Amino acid sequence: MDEIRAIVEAVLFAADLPVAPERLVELLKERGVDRQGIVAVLEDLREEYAQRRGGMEIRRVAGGYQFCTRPDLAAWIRRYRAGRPPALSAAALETLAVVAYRQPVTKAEIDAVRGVDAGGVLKGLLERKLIRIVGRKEVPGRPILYGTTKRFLEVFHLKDLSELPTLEEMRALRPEGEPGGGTAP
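Can you show the single chain from that sequence in the form predicted on its own?
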């Protein structure tokens, strides 16, 4: 039963969503466990985490079980996440830079600067709330205009857009020998 307990704990840890006991029974059917046995393991783990008073607990959520941060520690998690910028791909950073420096800007204008279709990247930046729709351009077709958000300023620790580095400052940051950077002739 220790191995089943370890498997259940590992599955809960790895799961993004609550895990239903029935799913665990299906997963462990070759081990001969039934729903009652799985629920007993889940409840035992839940009680163990509750008594331990560590950073996590196991909760019954939406018909399943899930690891969660203890509610009294939520402020610490928010503080941690606020200080950590989201991991962005090079394409996302390029697109974000175009939006930041040229806003309000249309998708077509972003595509022209980057030389590739930015549709998927824009969607991701919208989902992360780093950019937002600020209106529509007054031209035929009325394309959507994009701009940065308050979240963008928070993530990049900027008071306002005037704190964005200038082109000269960005060139100075490039290593020597790289095109447009350093002190190379």
Second form
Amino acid sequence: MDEIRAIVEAVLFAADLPVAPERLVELLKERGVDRQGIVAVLEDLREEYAQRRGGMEIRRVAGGYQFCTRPDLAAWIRRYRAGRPPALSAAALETLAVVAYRQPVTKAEIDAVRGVDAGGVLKGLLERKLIRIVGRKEVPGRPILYGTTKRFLEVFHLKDLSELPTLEEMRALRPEGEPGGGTAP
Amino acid sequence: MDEIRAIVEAVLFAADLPVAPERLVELLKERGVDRQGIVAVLEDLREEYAQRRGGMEIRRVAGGYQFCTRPDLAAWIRRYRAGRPPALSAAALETLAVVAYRQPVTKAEIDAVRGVDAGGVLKGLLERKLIRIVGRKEVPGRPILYGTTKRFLEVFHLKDLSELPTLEEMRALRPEGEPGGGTAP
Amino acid sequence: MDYEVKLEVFQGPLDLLLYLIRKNEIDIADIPIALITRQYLEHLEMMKSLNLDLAGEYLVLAATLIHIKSRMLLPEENEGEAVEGEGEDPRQELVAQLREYQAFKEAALALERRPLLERDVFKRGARIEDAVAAGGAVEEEEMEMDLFDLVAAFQRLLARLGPSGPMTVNRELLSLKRCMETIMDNLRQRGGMAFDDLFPDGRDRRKVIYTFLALLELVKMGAVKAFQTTPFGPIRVVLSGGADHG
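If the structure you just shared is the form predicted on its own, then what does the corresponding form predicted together with another copy of the chain look like?
Below is the entire complex, every chain and molecule, led by the chain shown above.
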């Protein structure tokens, strides 16, 4: 394997967060590689792992590239770790959905949509770094505005916010006969 | 790649400690793989990555197997990591919080709140341009007064200091599960 | 119908209402308000009898439903014309709210169906030093701080001080010094420790405070390192320079 490609792979492996192509361009600038070249290397690697169908794959998420395990092997890893998947409650998911679609959004606006007080849920989402404080709304009382984080994109496997289906699409889906609670499997 | 091999690779990747062959035998016992078989798979994978000369390799350490980056690429990873914005230690964050909320504030006042000498931490924050000297307090000794900088606002994505959430607002975000009576203190 | 069995945990009054609408196979735009109000109130009774915590919002919606019902019964709004007539349908606002909530509920389910990190896919598990060969000099990844961390840090500080305000320095220094020695002794014996293990007497507030302050002081002095690889993950404490791997 040529060295550039090996360096890119090593960085992808070692990084704790998705690696943006720009950071690699910066890292490898003395090697005279441009953004296009880096993206080609990244896509090549991604293709290689996809073809190989081994334990890992490279995914595009949160504006970068990241190694992760193959989704269909999840049960084995959970069993190895003997851990349960971290559950996001239905309340947390609903609140997250409102923040994701309506951001920047105030607590009062979230409460109004859901019909319940979201205080505790918001705090949990802040602690888990799925949402963050993005400013204040310039209305009387200047309430805090919330938005989603990069971590949100990473956890939900989104390249960016535009990858979220639109609310219109959601409305078109008739949840016929589906039970109410969004409980994790 | 056959499934056993993919599972082994995924576990190797996701495990936080070196993976002992025995653990894999245990994990895959219903697949009827014995220790010899597992070791063969592990050695095969190790050989594959060694041949490939990519970013990672599999090494034998402490009675187990573990993925790590190729030793000769370590400098690149160090350089990559050095390029990311430096994080704040817990002590620095606490001190910064006191300065942000109590500014203008003297070192003695910060020490009193934190219960420890903040000298070193203050110096670090000054160097990082997160706080600055804003004047002297007109009391005996005329101690230096500290306040936050423009850089501080940038780092925390604040338009101005009035955007800092108040303690009252944070209190309103009760942790989940705590009684949610609408009575503000 | 499986009435009792279906009593699930609802996310709020709107969720309960949506559930009733779905259960009765009703068009959301044309809710038979009398029926739904009755079933809604029955559910509230049931939840009360089961000692489920009934948030005030449930009662607010009950009042809204009853109000709408009474307006629907007003003589000028004959059945059939109610929707198209120039008089506003009293259900209109509620229907709009329900529709909106339903869309977000769908969005939440769609989020939940995505491949979730730590449930469906996993990142590299090894800590950075272990993942980087010959990388002893690679520094531990610290958490990226955001505004919430800053405020939370200040809140914790104030909570630690309690209502009595700052403690006197003399007593503190004494205890601090002793706590620092204890931590160092423990670390020398064991090499590294989980943060939580530093606080065996979790109930002794004073002790906890001093131990924590001692730890901060030791970190500041560079004698020990405390790190955390994931937000709210376990914090590990090690002696500086004493941690060699491989």
